[in-house]
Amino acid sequence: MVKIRIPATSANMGAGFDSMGIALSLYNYVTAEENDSGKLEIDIIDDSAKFLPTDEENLIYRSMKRVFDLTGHKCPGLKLTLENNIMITRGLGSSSAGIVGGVVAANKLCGDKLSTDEMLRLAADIEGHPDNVTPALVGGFTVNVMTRHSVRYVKTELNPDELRFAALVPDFYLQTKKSREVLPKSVPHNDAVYNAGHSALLAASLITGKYENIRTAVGDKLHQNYRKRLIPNMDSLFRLCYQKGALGVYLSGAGPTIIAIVDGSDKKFACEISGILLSKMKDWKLYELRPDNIGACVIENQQNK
């Protein structure tokens, strides 16, 4: 039996469309136990049980099966216990957490036959892009490129005392497919140049600690302006966060969650924003998160006892 902890992730980070992501301190848990029952049993111990399949269509099981098939591992029976604290279809990497959790759990049951790079490539293949699965697996802030044969990435550990990530999460869902459908098939050359420069500035600023650049660096012209029609109050929430001292504000992944990057010494931001949401926008809730520099990890492994 193995138990895996997997962090939430926030992708794009403004200018880094489909190429940047960060792991955050909100976690899902996957417990996997082999047995001789010849059956698959999936127990989801949270409210997501109302939405997620508990048969072979479950994303975590499908990800595990890819590992089993790849390594030739025979699993006669399997019990999965899932605890999902990452909100589904909110732009916080719930599907990537499922994929990574399944891949890591299966690899442990197989005897660690796959390397980290091999697990990452498989997870990115399942997800279709690496911006969420990379930080979910290895933690930290990552810049990622998916090639034909591998995922190339650079990981930077961010100091949780220096930066916090305030996640403003609404009570409505936004499917990634729907959020991608509003994006244009092509963009003006100037917009592409704008994002290339801003994403480079964002990466360099987070890596070197030049946090005063973040507000400029999260600027985007590839996706946020197109997606805001699907997210009521997005512009007003951006303005509010900046008024209250955010270093930078961006749409997390495909949305609808909005992330405000906040100085770690700022003791007022979360309290003030939460109070305004409670009084004026009750359909939004703030979660104060920190960078997770570990990524997916085994927190229990009875096979080694």
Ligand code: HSE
The other form holds:
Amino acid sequence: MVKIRIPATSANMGAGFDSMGIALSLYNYVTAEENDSGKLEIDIIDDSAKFLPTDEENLIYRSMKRVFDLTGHKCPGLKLTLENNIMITRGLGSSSAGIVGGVVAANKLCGDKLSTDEMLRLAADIEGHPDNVTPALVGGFTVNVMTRHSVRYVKTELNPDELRFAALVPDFYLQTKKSREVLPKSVPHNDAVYNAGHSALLAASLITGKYENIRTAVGDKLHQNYRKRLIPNMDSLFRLCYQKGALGVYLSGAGPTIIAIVDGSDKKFACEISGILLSKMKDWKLYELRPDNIGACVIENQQNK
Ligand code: HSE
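Next, report the structure of the form predicted together with the named molecule; the form predicted alone has already been given.
In what comes next, the whole complex appears, and the chain from above leads the way.
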């Protein structure tokens, strides 16, 4: 039996479309037990059970199967117990957490046949882009690019005492596919130049602690403006977060969650925004998260006991 903990992730971070992400302190858990039953049993112990398949279509199982096929591991029967705390289809990396959880659990059951880079390549291949799976696997703030044969990335640990990530999560879903369909096939050269500069500034500023640059650096012209028609109140929530002192505000992944990056010493932001949401926008809720620098990890391993 192995039990894996996998963090939520927030991709794009403004300008870093499909290429930047950060792991955050909200976790899913995958417990995998091999047995001789000849069957697959999947038990989801939270409300997401209403929405997720519990047969061979399950994303975690499909990800595990990719590892078993790749490594030649024979698995006669399997029981999975899943605890999903990352809200699904909200832009906080729930599908990447599933993929990474499945890949890491299966690799443990196989006796660690795949390296971290091989697991990452496989997870990015299943997901289609690396911006969530990389931080879900290795933790931290990551800048990632997918080549034909691998994912090239740099991970930087962010100090959880210096920065908080307030996630404003609405009660509606937004499928990534739908949120990508509203993006244009091509963009003006100026907009591409804008994002190249801003994403470089964001990475450099987070890595060197120049947090006063974050507000400028999260500026984006590749996706947020196109997506805001799918997210009622996005503009007013951005304004509200800046009024209350956020260092930077951006759409998390494909949305609809909005992330406000807040100074770690700010004691008022979360309380004030939560109060306003409760009185005026009850369909949004704030979760105060911190950077996770660990990524997916094995928290129980009883294979040889
Ligand atoms: N980079 C992706 C997007 C994240 O913005 O569509 C969602 O998976």
